[in-house]
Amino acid sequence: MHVIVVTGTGTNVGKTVLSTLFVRHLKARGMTVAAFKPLCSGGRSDALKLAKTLGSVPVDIINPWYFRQPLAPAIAAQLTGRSLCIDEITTHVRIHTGTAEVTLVEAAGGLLSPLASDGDAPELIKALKAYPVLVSVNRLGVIHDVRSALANTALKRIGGAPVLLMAPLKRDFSYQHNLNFLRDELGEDRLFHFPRLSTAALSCSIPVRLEKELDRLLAALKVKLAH
């Protein structure tokens, strides 16, 4: 089983966009895929998008823990009297992965957002023995956000993770300079960038150029695609 954890420098940076594209692209390449958004708080739209993309998996399997309050999952769970632990999350993922060749897990919030009483995304990545990918938005401040996340010493795999920059709704002056700086610092093989995609575009055919970028990103995550 090959496990990928999609995490980010914060909330609303494009993790679900990437997760949805990953599932569609892997299925189109003939791979069997399991996908999870184990924790949702404040809304369940991310899990519903994954469920729609997978097509035959109940949303309660994709998202077993949903909290109404728009807070970090561990805090939202406390308000309901729950105490969720990382082991519960990993056990659910392993039980429901089945025979999938690739398992994708989308974390909630940013890299250090508290997911459970005993950990955040680095602990989840470690427990699942997963390959992480870090998502951020290419806007002013992204260099700081990416470097801060990659400097996290809680898990060595984070430091070497590929980084995906999502295009913002409106590009600012820093856009190309951010790309150039991070490409020089991380290397061409670790930096990826996607155009901004609307909800409607996510249900259409994936453009060839974007397919190539997805293939390149999956190769960085050590996924061997079926042919």
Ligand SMILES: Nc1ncnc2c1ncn2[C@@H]1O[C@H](COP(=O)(O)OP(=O)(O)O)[C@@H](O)[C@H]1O
Contents of the next structure:
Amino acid sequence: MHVIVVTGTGTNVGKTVLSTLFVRHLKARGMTVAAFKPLCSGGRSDALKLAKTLGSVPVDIINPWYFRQPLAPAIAAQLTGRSLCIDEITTHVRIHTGTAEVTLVEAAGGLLSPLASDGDAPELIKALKAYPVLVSVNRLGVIHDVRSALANTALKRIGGAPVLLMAPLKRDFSYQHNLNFLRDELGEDRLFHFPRLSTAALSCSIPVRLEKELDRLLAALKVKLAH
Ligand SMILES: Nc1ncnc2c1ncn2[C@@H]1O[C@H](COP(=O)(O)OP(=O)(O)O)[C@@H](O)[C@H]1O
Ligand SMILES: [Mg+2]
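Output the structure of the form predicted in complex with the named molecule; the preceding block shows the form predicted on its own.
And the full complex, kicking off with our chain again.
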């Protein structure tokens, strides 16, 4: 099992955008892929987007735990009198991955958002022996957010997790400076950036330049593409 955990410096940074692009891109490259958003709270739209992209996988397999309250999953679970542990999540992922060559798991919220009663995304990454990718938005403050997340030992595998900066709706003055600084600090091979994407790119046709960036990112995550 080659597992990639898509985590981020927070919520609304582009984790689902990356996860669905990965699914479409891997399928287009002839790879078999499984995808999960094991914990959803406040809404299930992430899991529905993954279900639509995957094709024939029931949403309850992609998202076995859904809490109505818009809270971090561990807190939402507590409110409903339930307790969920990391082992239950990894067991679900292992059982339902089948023979997929690549398994994607989108974590909820940011790296340290409360996920389960006995751990958060770092513990999930370790339990799945996953390759993590950190997503953030290229805006003022991103350098701090990325540096503080990368200090976590769960993101130190393979010489450090790759970092993806999503272009914001409106660039601020820091945009190019953030890219230059983080490229210098992390190295060309660990820093990736996606432009603001059109609705078409988000749902049907991936531009060639983005395909190349996805290939590069998958290589950093040690995925061996079929072609
Ligand atoms: N590169 C991008 N181009 C266009 N829209 C984006 C991009 N990245 C994120 N978005 C938009 O930003 C919002 C949050 O992205 P999402 O992937 O749902 O974040 P997360 O999964 O981290 O909560 C969504 O409306 C998404 O379509
Ligand atoms: Mg999401």
